[in-house]
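The form predicted alone is given below as one chain in structure tokens.
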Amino acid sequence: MDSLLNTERPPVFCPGCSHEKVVHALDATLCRMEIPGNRVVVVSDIGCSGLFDTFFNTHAMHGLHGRALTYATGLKTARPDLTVIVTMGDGGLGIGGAHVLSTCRRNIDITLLVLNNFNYGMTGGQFSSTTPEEAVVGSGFLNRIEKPMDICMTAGHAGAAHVKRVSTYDKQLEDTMEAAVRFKGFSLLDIHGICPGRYTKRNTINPGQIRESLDALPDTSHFETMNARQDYHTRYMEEAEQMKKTAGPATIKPSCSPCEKGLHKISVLGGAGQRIVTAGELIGLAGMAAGMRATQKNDYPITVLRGHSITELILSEREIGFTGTETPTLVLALSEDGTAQRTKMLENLPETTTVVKTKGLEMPAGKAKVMEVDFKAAKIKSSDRALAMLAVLAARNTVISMEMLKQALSLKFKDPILSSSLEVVEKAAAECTVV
């Protein structure tokens, strides 16, 4: 292999950029390694870093600063078998810092090279996380009231085996970036160079002042005997081998015919304690159980106990790409908490729209045509309206028939709660009085 360069994309960085040299030097190292372009992924985020993966001619993937290891994870635990680079400034490493934290806690399998130039060079040199405190940067004194992160000692406290700080002019770096990409589990570089373009205007570096700094830091070659252990998905699958198999997707085979073909969309809007939600698993059942699909969409507040439950149903004969709705055939309304949150939906229903509200709820309703239940002469508690609403529909053969519904609740429901819901159904569809 001679090169994985993008030729029509040729690394662009301030004259002397020690960045370029990294660029130079990956692509040296995935050669050397005869690692296919289809067989690897670069990561970027945002700053001079988040240009690498326009410069390869290989898998990339540029999100959000900081980021690049929540995607690289991803990638990586999708498809194991891809080499992950990721390419991250010292300035993404201080945003995303308990992104690195995690991924050094997992070992996965992903290098991560940190092109670390003190500074956030891109944006007009303001401090970074690794700016040392004497240094005169675009943000004020900032830096002289922190400490900067040592990296490599945070990410070896951290859980990560393989972390190496090495200067970009090294002659040695091509070596030390294939030992990382090589090590099975997570490996970290610390790749210290020089910011022409805003560091080293208000600050004297070189490259042997880099060489002195390195060797002042503290030893990391003890954390890969201390963090010594198999990478992230290695173990992962080795544990779920011993997992007793779980059982496929429940399946519902139906056992009766719909009453009502077609499409129906239905929104049933009621409030916390009204078991809205349920409601709308039945409506599911029940349509699943006559050999339709359904789609189910929610919509509570945190504030479970108290506020409106929305539930909006589609059932089709058909494949469902989607789920709720914004203009339902049939709305189900039990209370003013979830007609509230619907207002704009109700004030534009059309004429081919029902209606079915519990009786004396003030609403709009727009066009469509609207029917009352008397819940209260038939004194069904609250509690029990939404199931009660759907003995109603039931009894009159509106989109789920009595069949249906009670198939729905033996799916649902076992003893004691599968007699008393059939005691509320029963006594809804004799009683309960539609207007």
Given for the second form:
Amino acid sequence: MDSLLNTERPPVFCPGCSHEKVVHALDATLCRMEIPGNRVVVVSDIGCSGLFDTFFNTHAMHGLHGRALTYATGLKTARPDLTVIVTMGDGGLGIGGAHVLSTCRRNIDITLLVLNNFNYGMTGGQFSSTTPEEAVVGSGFLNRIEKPMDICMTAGHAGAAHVKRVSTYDKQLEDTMEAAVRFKGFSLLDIHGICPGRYTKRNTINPGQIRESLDALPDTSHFETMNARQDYHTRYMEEAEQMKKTAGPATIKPSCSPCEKGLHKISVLGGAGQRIVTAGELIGLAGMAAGMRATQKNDYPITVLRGHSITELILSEREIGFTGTETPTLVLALSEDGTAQRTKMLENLPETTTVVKTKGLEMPAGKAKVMEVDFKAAKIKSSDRALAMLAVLAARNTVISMEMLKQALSLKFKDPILSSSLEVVEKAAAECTVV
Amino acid sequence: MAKVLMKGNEAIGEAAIKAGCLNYFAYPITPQSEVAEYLAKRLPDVNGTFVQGESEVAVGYMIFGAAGCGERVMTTSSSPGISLMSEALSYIAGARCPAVFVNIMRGGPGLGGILPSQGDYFQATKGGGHGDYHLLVMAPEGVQEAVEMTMKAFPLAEKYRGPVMILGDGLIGQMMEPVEFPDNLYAEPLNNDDWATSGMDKRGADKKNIVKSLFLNPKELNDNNLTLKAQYEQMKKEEVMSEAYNTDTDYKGLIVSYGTMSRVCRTAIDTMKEQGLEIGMIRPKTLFPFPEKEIYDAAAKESCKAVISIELSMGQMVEDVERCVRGIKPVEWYGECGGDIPAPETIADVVQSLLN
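Having looked at the form predicted alone, could you now put up the form predicted in complex with the partner chain?
Every component of the complex follows; first up is the chain already shown.
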């Protein structure tokens, strides 16, 4: 296969820059793997390694500092068939640290080439996340304070399986690169090199020293077995295949008529665990089964397992504008957790409001007409009381009819929950005394 | 037509699927987390993919990547999350990639609260990220409209090759309403991918596509910005959407309000009408482009004594309303932004006292 290098724009790095060798090695690798340019996307970060995208006759995405792995992830997710090569310096590595770790964990099938030259070359040679503590750089003594990062160990411990160190000057650079690109999953090459423009002005570094320092670093081959697993896309597709299909949203066709026309503003006041939100949804579905319009709003604290749970419904034959229920026409009160949240509203209730509450619940009710339901005597447990209250309403044709409620239950539930819910409804309708 | 009862957030998720969006990236945040929860289960059904990013920053750029290869893609978040994505929005706009962002606004600034707000009007319509760009912003007033706007957002993003935002508020995300998913809003992708990172096959193999926002040559950068500018001008001509309410009367005052707040105003207008006071309303459905002419014309009506912008913010849209009214009538503002939504009675009181 012919070279993928862009002849109109030859590499323009400083003389002696190791980046140029990496450009040629990448080209040679893609050629010997025979991956055509239209199947490759070079994704670059920023700084000198960010120039890579213009040098290749492949597609490319150029973004910004530290984020290259994120848009590479988006790209690979949308087009898993493309080969995605990310180039990033030690600068981008530091800025995009969290993205590097997450990409290792995720195991997206992309290849990250870290062009590690131990400083921010383009901005003037400041220290980066890999600058040795003893190096002299453009940041005064700051690099002596911060410990440099060994990206290979970090990546391996974050879950990357294919993690290799290599010198720009190693003969096996192309072989190493090919193995990384072939690897099915996230692969990271930490490519050590020389920045003649900045770093070597103040520090002595040569290929021999790079080889020596690489040899002194811990081996990374054990990560291949330790982190061996499927890449993200393959695993996702397998999981998706096994997942039970969702039913999609249930459609509702009006199948009965409302038992009480007009505008109903319903406030259900209860506590966590009383299935208040579900009861609200059932009221909405019941209304819709009778061809009415419905809105539902819920209110509960961030800690969902304690405190109040409130749901507010509007049922109307006309279009619903304002969805507030400051003055409800019907209040269903199941616990003090709920009523305590709406004290002011309850104190000001007019004569036209009906309050249905659990027997014994102390609460203000203004001028409203109050009814009490004795759940205890009927032995209905707390988590069933909201549903039981709907059954009590339905038995009296208040706002919802029994037909509407049963339609709502069959829209919302399937067996066995449907039949157990219907049992609660029958029991409550027959046995709950209302005073 | 058969309807479904759905929470706004879930309905937005389903609408994206109905619009042919198979790529979704998100990070959980109240009050929009249900979109992610819904799509985590639904996308595999349709061979779509959901990646939960490590942060909203990451998500913003995952969108960039997927959009950059020409695929339909969406994210959803809420105010603080959108701030984190604003950096990416600027790059996506600069690199001219179509993508859909949904902001289910909560209170701010900072963490604010988790209740509904319209405090991100400026961020959505005037920027958020750096540089000379706009989002096409649509603001639904309820669950049905959220569905329709989400479905329209994808073809619009492709038409203009840029990010489109659905600006809802916490109430629209959390509220359940009956909805239907109109088949006729599905549109085949417009892109021929001649610019995307997957486009070589279709263009002859020697020309590569680079998706980027970097133009070091001053002329190239200026040209790119002029292209964006031309797109925004075209949006102003072709995409403005608004709704007029009670404007066929001799109204004494004109309300401008959008989203959840406009529903309260509609009820307040009905109440005032019963009491003999006619008030009109223009409800912007697109916030950028803004219904400039509609507002000016409605304000110019002889019977109209004043215009009032009513928002769940401390006065953001009012600046655009003032701009549109061009001084021909006094422009006032009313709003609350702690999370409580003012009742119709409050709105009626405010409007009546302003007119007296």
